[in-house]
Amino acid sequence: MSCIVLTGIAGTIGRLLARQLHLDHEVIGLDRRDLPDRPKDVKVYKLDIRRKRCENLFRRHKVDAVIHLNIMHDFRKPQAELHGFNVLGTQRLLEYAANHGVRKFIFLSTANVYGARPDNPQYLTEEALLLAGEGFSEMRSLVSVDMLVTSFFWKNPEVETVILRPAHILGTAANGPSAYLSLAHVPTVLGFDPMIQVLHESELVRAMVAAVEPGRRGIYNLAGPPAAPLSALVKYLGKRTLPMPYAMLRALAQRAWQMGVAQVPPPELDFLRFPCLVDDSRARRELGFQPKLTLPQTLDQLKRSPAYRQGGRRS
């Protein structure tokens, strides 16, 4: 039985993953939040990953693997805070992994780091440039963390480093994609109907469990069922789109962002105009990851979630 440190264990994905991993591994959670409903054999330390005290955990336990989910996605936070938590916190974890003989480091990134752009190819491979930070300053810390872990992958071949870049995640978490599709009237950009890839959170957990297996290393795009037009997703959910000219929608989004009403910054509107589709063939080939849920099944799961029933409000 190997010992796995799971950062961000109190989040939705962290809780789901812990319930799977503790059956075969010793799981130690690391989060600033508590997890009162955790399995009895899972230990949780309430620590900030930026603090040096976290290294004591690696000294006390023979840690075999680290799964890093503890990334701040709240774009309302100041850039300095996002950088400090995401980049510096990840840098500390990588140092602990290198200094204490950790054999595997798994990082959950996002396919959004590629950026939604009019010149994107039909499908982006793992070798594509990470261009989301251009014109989307809030994404820069996420791009920086991905690049930091990628650099660690090449500099530390003795550690099996895995970077997962999933498409839009849907499920019980009140994240951006789930909240957007949960709106009573779904705003879209007039004249645009981009192809969208989604991945249910349960599928993501299966891919992460597969990545824990010895010998798995590298960068992997993850996607669920075949891509579909945004309008098709909205129609299946029984909702109506609210098409608006881009300039008008951008102005409204900017105003809502400034007033604190909107949860996502205006640059994310690019995902309603331009494609950001990933080629997930490497994950299917090397991780053996095959999505089980169809698109209707994925959307049906979303409709059952509390976030969806609340009409898109995010926690």
Contents of the next structure:
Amino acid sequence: MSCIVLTGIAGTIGRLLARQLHLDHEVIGLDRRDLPDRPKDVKVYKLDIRRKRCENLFRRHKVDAVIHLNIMHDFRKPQAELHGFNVLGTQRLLEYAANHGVRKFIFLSTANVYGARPDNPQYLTEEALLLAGEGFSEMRSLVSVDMLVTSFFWKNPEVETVILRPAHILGTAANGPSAYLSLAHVPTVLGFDPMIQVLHESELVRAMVAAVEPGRRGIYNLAGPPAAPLSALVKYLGKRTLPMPYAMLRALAQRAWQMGVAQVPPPELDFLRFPCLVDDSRARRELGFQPKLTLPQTLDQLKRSPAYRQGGRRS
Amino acid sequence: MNDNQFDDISSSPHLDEYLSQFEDWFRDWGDKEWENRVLSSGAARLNEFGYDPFGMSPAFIRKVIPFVRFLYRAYFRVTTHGLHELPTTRLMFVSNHSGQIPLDGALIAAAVAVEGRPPRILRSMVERWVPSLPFVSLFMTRCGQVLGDPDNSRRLLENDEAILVFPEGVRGISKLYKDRYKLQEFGTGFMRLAVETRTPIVPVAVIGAEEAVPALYNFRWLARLLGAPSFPITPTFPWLLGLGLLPYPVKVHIWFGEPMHFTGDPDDEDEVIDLNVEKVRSKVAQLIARGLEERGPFPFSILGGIRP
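I have the form predicted on its own already, so could you send the form predicted together with its partner chain?
Below is the entire complex, every chain and molecule, led by the chain shown above.
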């Protein structure tokens, strides 16, 4: 029974994780959003992680572990706010963790920080450079935060730091990949059909619970079931792809982004052309991570989610 | 001697030999049993949708086979030499590279798939600019070709697959007609990898691809502008546009050497690694010399079959 601070508890992954963790641990949530349906024994502080008052939480409780999920992925937000919230917030949390004797710090990053590039090796290991920010300024804050926690991992050996870089997460979460695959016609780039790794959110939650175990530390890619081409995923979902020449798709994406219609900026199209696949053998070896769902099962789960049935309209 | 020569030209066996190259085309080459044997060799690594971890699709290859068969049997009338029993474990084929468009890779892969015993799928390592090309990259990936990154090669070899590398790289493929069959410098990466993964190396020489797309001049600045490794001027390219890059139907010989084994420290100094690289390079050079000698003088060399 240890005390875990869970930031971003009001998000989909946060709620799922809290439901798992509160059975064995004391869970304290930290989020600036509301969390209506929480387990009774979970305390939630409605605070912005950038606020100094968050430190009181660490003074009041003997915190053993911090799980940091409170990262803003909304690329529509101004760069300054994205960067401020993500980098500054994470920096503060790391400070509290170091100053208040927290033994474990778990951070949820993403495999997208490696970037989709034509010269990527088929499977990227944890040692690969984080190049997603190149030509994709909106990704930069996510890369910075990952690097920030990585340097904390090296500088503070007394804190067991775990960084998870999962592939595209599918499920009930209203995230980019789920919304993209929920579209009635899935736009793709003509002449390209990259291999894609998807991971169901329940698998991610299991990996995070495994990371809480004492002694586990390091940077881990999470990939889930074997990769498959984008077109095969779309076909399994019973939908059609809408292939468009890159130049045309890019122009459309550019216009949509400027008009504020699109949720993703044009550089994200590279993920529809080039591979960004990760090798998760380290997580399998050291965290005992073993995906339970096969690829078809993962896609079936996606089909069942309410957001998918609405055709990918974002919440 | 003179009599003999006269006999040779007038007698029919040599004409038959020439014609038999074309007859091969009509023989059923890709019979279902063979196809299944080749395509099932990597079946364990396929996912639920029938793709391997590198995006290869046996179902797709099945569709491409008739086209490759046409290229292999009818168009280039490929003859292989020295391709005997192949080990079933990891294997690295090292070949000379030529012909502006990487047809040599396709022909070697076809040779190993058809005439190798047992038939094997050869994964060739492609240039770094290929993945950024629409359609081309997709086609190559589905056929089992992989970006030539050391990480990728290591992963394939550790899965006991057979890979094909061209250590000359762009230097080889973009050289001019006047430099044909002059083996360019070899990189050392392939040797470090072979030593590290304890992979036997099979030296290969492709004879004929060099004449298939004879480059007279290479517009380097134009190539850089297009992001391509070279922009060749051939007798027909770019005058006939894309069609001009169509290789000429030259008779192709592929020579295979005996597997070579190397041991040592993969992180050794360049000088030490270079010694082993030189052994492979000179073996390939020997095979080229032998192949050029055996195919006889022009024009029989590129027509094949009839020898003076």
